[in-house]
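Next up is one chain by itself, shown in structure tokens, the form predicted alone.
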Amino acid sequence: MAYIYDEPSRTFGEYLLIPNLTAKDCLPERVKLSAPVVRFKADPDAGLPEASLSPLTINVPVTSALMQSVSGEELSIALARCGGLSFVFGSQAIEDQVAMVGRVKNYKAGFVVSDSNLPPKATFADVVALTERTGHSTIAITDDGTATGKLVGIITSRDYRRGKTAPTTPVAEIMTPLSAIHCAEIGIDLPAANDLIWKHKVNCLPVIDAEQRLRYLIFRKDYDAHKEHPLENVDRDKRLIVGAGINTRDYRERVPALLTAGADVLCIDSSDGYSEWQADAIAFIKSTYPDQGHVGAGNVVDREGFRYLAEAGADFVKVGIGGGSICITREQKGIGRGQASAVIEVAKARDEYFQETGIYVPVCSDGGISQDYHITLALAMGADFVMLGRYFARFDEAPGRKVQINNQFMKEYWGEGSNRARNWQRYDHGSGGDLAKTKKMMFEEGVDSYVPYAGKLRDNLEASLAKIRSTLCNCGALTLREFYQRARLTVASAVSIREGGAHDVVLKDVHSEPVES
């Protein structure tokens, strides 16, 4: 006999939060949103873990959805600047989803191994075309060309014109040479590079060793880069965190190829985690790289399926079934769950889980968002962080194309079940059948639609991280642990929604002027 739950499955636009003591300490500019993103241990008896015993946290709770139309690799960047984390859709040839992780990685840095060098042999139509190809307008010449070749020069932009310099013309006649390039020796550490950098008053460094071999780049741009963006999220050698979707057909193949590419975190792309197919996946890539391959698992919408996957060994677990703006999911198959029930019910068998092992896995709430305080009701629902499609896929710096209707710009952005992506192994359930032989969908679970343009994610982002660090302020708390911990929520009716937004007046059209009478 079918089990029937006796509550209503509800969404995050049933809820309201009610207000706490607001301490006179209690100021947004004081608020940190910093949010584990993998499992790590913990003292049950201490309370709820801090963020930072994770091994890789966030600055802020936000991460982009493992869509084509949103985590390419210029919103990876952005939004790893702005102190959030994408995941680098999988929906993609090997190759191509790697060489994204390497673009992002290799963005920026502190100390850089060159990837633009010539030897001195090269001519200048070899510099053109090595910077038409990577970029980059910093090239390392070497004895050999290679990254770690002995240092005989640097070229930039500043060593010649393009249209008066020969495309024949010997490298080694307009690089600047060793002899007046100012080096640091291997063993320095970032901020002694940086104040070279600002003493003899450079833009690029290069650190060599006792052999003058070159071993890294350091660039003041990075330096500049990170002033302006101080929440940026980046690892050990001040590279931005990036994350990467993998499926469960090919990931033997993939994940290696992700892991040394750089991917800082991996995620399984699935409409339905609860699966054993999942449970392989995680226990591969913990088997294989158990010091590197942080993977999280989902979706699901229960305690159950959290368990599962926790038990499996994922390092997170998404949460959300048919909440996605683009998702039909429950409209094709009836499966799935309101994201508010499913986030309360997962993020108490999370709590569940820690008291008993000692281990902490950090919840993802994924779809159902479309309003910021839909955010912050996620988090203190419980949601250790959020993922964000339809929210990110307005921005510039999203993949889909910008275009005007109707007198208004609009961005394309479709589902990973729709037919334009194409995405089967993200709905295969591994049997090796139809799917797998013939590698098209039966039905779609996704749409195709377009999404108002908004600018860029920077701005956007701001505004709204703005609204999640004064509603806590509001509930009297000034981390995400003292928000879950305090937080006090109300079933609201359908009324009292109405009544919270402008009613009973007539808004102005602010492009058009009153006329008096």
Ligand code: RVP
Contents of the next structure:
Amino acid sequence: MAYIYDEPSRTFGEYLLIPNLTAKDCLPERVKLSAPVVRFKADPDAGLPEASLSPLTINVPVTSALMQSVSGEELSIALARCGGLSFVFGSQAIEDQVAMVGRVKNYKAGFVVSDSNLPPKATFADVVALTERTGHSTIAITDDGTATGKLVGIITSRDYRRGKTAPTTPVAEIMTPLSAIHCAEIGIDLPAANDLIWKHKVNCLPVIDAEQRLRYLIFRKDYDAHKEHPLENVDRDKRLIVGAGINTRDYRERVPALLTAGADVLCIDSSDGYSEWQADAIAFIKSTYPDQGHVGAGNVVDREGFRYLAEAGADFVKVGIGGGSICITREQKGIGRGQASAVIEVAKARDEYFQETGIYVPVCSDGGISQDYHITLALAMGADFVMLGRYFARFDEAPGRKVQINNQFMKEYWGEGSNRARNWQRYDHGSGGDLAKTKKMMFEEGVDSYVPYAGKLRDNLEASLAKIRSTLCNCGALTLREFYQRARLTVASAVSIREGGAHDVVLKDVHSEPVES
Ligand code: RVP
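Now show me the form predicted in complex with the named molecule, since the one above was the form predicted alone.
Starting with the chain above, the whole complex follows.
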């Protein structure tokens, strides 16, 4: 007879936190949000261990989903710089994913590969068209018009007058020639480049190699921004930290290539991770790369799933089936569990496993976060960090196109289980069955959608983190460990959830002027 759980499966929106005493020194600026990413050993008699014992930690407990519409290189760079971690999506050719990971690892803060370039034979009309397209006002003039051609000059808005300069004027007549530009040689570091920027009173410093080829541009404003990223996650060589998605089919080829490219942590991407195929993939990685191969696994929604993957050697376990904003797995197949119930049970299983073995396996709550406070609830329920798709898809740095619909800017956001993503490996049971043969989806488990455009990742993430820090203080906690240990949660009735929003008032419409009576 089928087993029926006594408790309904609940999600984040059904819970609220009850505040604890807030000490006077419990201030948001003192809150530390660092989190462990991969498994580590600690003494269970000393209580739940600190995040810093993990060989890989992040300064902010937020990761971006292994999705085509989320974790490209631009978002991975922006998130690592803000203290989080991205997993570059695995649903692409190995060489393309490796190149993306490589570009994140090789990213040098402040060293920008020029995206606005023209050859000397171009005209002022080309300058106008390019600045309109990129929104950038500095254009490198190189012999072949590429980002790495021989530098012959630079054009900025100071070099011409819109409306006065004739469209047909050749750029060679407008540009500031190389002989009049201060350049730096390749190999220079950022502080030294900044000294030159100040010494020569310039806004942009080109970095060229021995053959006069352009390598980077360094902008004064980027140097200032670099100093404003105190939470940046970097490795021992000061390179940004990045993860990468893998699957249970081509891991023998994909994993070595990703590790060589510098991926700091891998994650098996599957809608249902409680499978022998995942154990095989973990076993391969752990035996081939005992020191370097950090690999997370999932997704699971219960104690059994967690224990299976923890015992198989997973470095972290990802929780969540069917809760993603673009996910229709529950509707299509009837499998899944409310995200809150899943996280609560798996976090308990992790603590139990730690007590038994002295091995702490971090837990990631993946999907279903539709309000900032849901992140806080997931952390209170025991998630070590969260994974978000929709949240990040809204930002400039996400790969989806920005479009305008009914006067509102939107970004495209499509699920890995949609026909658009064609990530058949994520939904294949690994058996070499129909999906593997045809390499196509038999039915969709995700949708292709839009999300309201929200601007820059950094601005939004800072606002979300401010809320999380503030709530930790309400609950008398300065670290995520304290928070999990002290948090008190209550299930909220439907009526009290309604009470939580603005109610029984008429909201002001900023577009219509009230008439004084
Ligand atoms: P959300 O943050 O709610 O948008 O959820 C993102 C998560 O949804 C991903 O990390 C992944 O686990 C899941 N996902 C991705 N694609 C699909 C799908 O097409 N069903 N689901």
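Residue numbers count along the first chain shown, from 1. Just so we're clear, the structure is a prediction, and the values are computed from it rather than from any experiment. Think of the rigid core as the biggest set of C-alphas that the two forms share within 1.5 Å after superposition.
I405 is not among the residues whose C-alpha shifts by 2 Å or more between these two forms once the rigid core is aligned; its shift stays under 2 Å.
A movement of the C-alpha atom of G102 falling short of 2 angstroms is seen between these two forms when the two forms are aligned on their rigid core.
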